[in-house]
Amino acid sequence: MVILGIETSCDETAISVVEATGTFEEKISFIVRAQALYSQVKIHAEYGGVFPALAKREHAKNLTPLLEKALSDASITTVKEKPNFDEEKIKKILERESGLAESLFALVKKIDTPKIDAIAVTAGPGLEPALWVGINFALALGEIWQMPVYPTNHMAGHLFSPLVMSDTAFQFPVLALLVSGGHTELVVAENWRGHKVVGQTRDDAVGEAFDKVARLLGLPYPGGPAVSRLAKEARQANLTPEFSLPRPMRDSGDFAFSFSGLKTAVLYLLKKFDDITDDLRRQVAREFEDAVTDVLVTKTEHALRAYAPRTFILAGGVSANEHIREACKNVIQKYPDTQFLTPTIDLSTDNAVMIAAAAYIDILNGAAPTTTIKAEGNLAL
């Protein structure tokens, strides 16, 4: 099955073409035929974070060029005929996406129709103005090419992202630590057909906390990589923090997280200093990253003992953090019956490949296509 993936949940505009094969009884495999991505990070850096209206505009501007690139790179079979569609109907679908109908018409009229079996699009969670652009684009393509469209959960994409470009199959039960800008949650899956969130943050997500601490330290957006870079410099220079930060809820006995208080602790710590030097920034970054990692690893180990999974997955944008990734890998080494899976760095952050992969799992589970999709900013896994 060839699936076109579309991702516009935040500030990454992404299109993928993925060939999926296999069943739950046999090994599921994915071949990435193409992935095209445009990052808006530099545009939003001026605002110190993602500005939703701007993200929406950039998605509308970049989706068609990315689609053209992905289809060209994929080299998939085409139907030697141009689509016959109602332009007014497509304009109605895309009426809130400035310029998107015009650019899409220009593309589909000059290329052969690709032989794609399904279109998958992120329906949530994410920024609703951004989500709507991708959803409407997917619905328009579905109408133009007469292809089924499947709404897909962004966090399910992260959950299944390690399956892509991996020769290792999931062994159940699965325990997943999903860490991103908007989410921090522990998920348990007994089989392909169901999963449950056993613990999640009560306030700030890990990525959100990194960004807030970065702003306190006067670091540029995106904050997470900037904080991690300073923390790494501190370790390499053997710069040991002269203070300690709390490890919120580390020993609470459950799987819940809380990072808002940790950010506040950094705020009050910095108020004690008249001058925020570069060395102080490095010390704070190191201690903050150590505190976050300590909490994540302790909670994960608690869950490993409670659920005895055969597979542990670390995924989500924050899984690209070198220190957190290495700490989780070290913990799993204490559990020889549990395999450790994590996506490649390029599939850790938001991308359309994982959306296509998650849609394939949904399809195997009997999901039905639809022509009515709603953007759900707080969609649960």
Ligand code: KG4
Contents of the next structure:
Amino acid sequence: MVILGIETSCDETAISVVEATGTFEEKISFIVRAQALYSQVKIHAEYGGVFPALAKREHAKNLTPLLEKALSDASITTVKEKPNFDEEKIKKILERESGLAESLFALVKKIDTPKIDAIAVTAGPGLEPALWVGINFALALGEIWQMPVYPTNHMAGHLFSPLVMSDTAFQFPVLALLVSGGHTELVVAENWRGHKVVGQTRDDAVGEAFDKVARLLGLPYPGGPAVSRLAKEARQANLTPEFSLPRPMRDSGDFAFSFSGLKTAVLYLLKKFDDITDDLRRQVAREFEDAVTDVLVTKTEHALRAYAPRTFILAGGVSANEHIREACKNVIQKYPDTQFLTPTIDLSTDNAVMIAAAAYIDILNGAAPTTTIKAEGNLAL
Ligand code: KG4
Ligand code: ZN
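Having displayed the form predicted on its own, please output the structure of the form predicted in complex with the ligand.
Entire complex below, previous chain first.
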């Protein structure tokens, strides 16, 4: 089945075309036919974080050009006819998304109707103004092309993202550590039909902590890549921190996390220095990354012992972090019955391929398409 994926939950506008095959009983495989993505990070960098109204405007501006690109890259089969639709009805669906109805009309009148079996769109969690743009775009497309639309959970997208790589299969039980800008969760799945969150952060998510510490160090948004670059420089130069940062809740014995104290500890640490030199920045970045990694790996090991999974997944934007990936890979080597899966870097951070993949799992589970979807900023996994 060919699925069109749409993702607008934060500051990435993304459209994918994914061919999904297989069932729970056989192997599930995905072929990525197209992946069009526009990252707004440069625009938000000025504000030091994502500015929702701006994200909304940018999504509305970029969805149609990205759709055009994705469809042309995917060289999808088309039906040689133009859609016949009620423009007023579509205008109503898109009334809050400035300029989107006009650009979409121009496109669908120009191209033949693609053969797509399902449209999948992120319904949450994320920034609601941003989510709405993708949702309304998906509903409008579903109406124009008469295709079924499926609301999809963004974190389920991260969870299933490793399935998109060739030769990966889930062996159950699955344990997943999902680490992104808004979430830090340990998830256990016994089978395809469900999963439960066994632990999560009580305050900041790991990615958020990276972003906040980056700001304290005067580094640009998004902070993860910037902090990890400095940490790497410190390791390469053998620059050992002359201080230590706390490992919040590392030894709490449960699966809960807390990262806001770590950011505060960095704030107080920096206050002790009159001069914030580049080497001090590198040392702080290294110690911060070590502290985060230490907590994540310790909790993961605790969960590996408790749930004896046959697959361990590290996913979400922070899984792009080389140091954390390596640390997880190393810990898993101690558990020969558990395979380690982590998405490729381009599938770690937000994308629409994982949304199509998660929708396929929902469809196999019997999900029904809908013509009304509500953005849910706090949608749980
Ligand atoms: O999953 P994602 O792209 O968006 C959300 O769903 O939130 O994750 C974004 C987060 C940001 O906080 C960003 O700083 C972090 O992932 N991130 C990283 C790295 N690349 C992205 N954190 C640490 N190291 C990285 N290399
Ligand atoms: Zn994400």
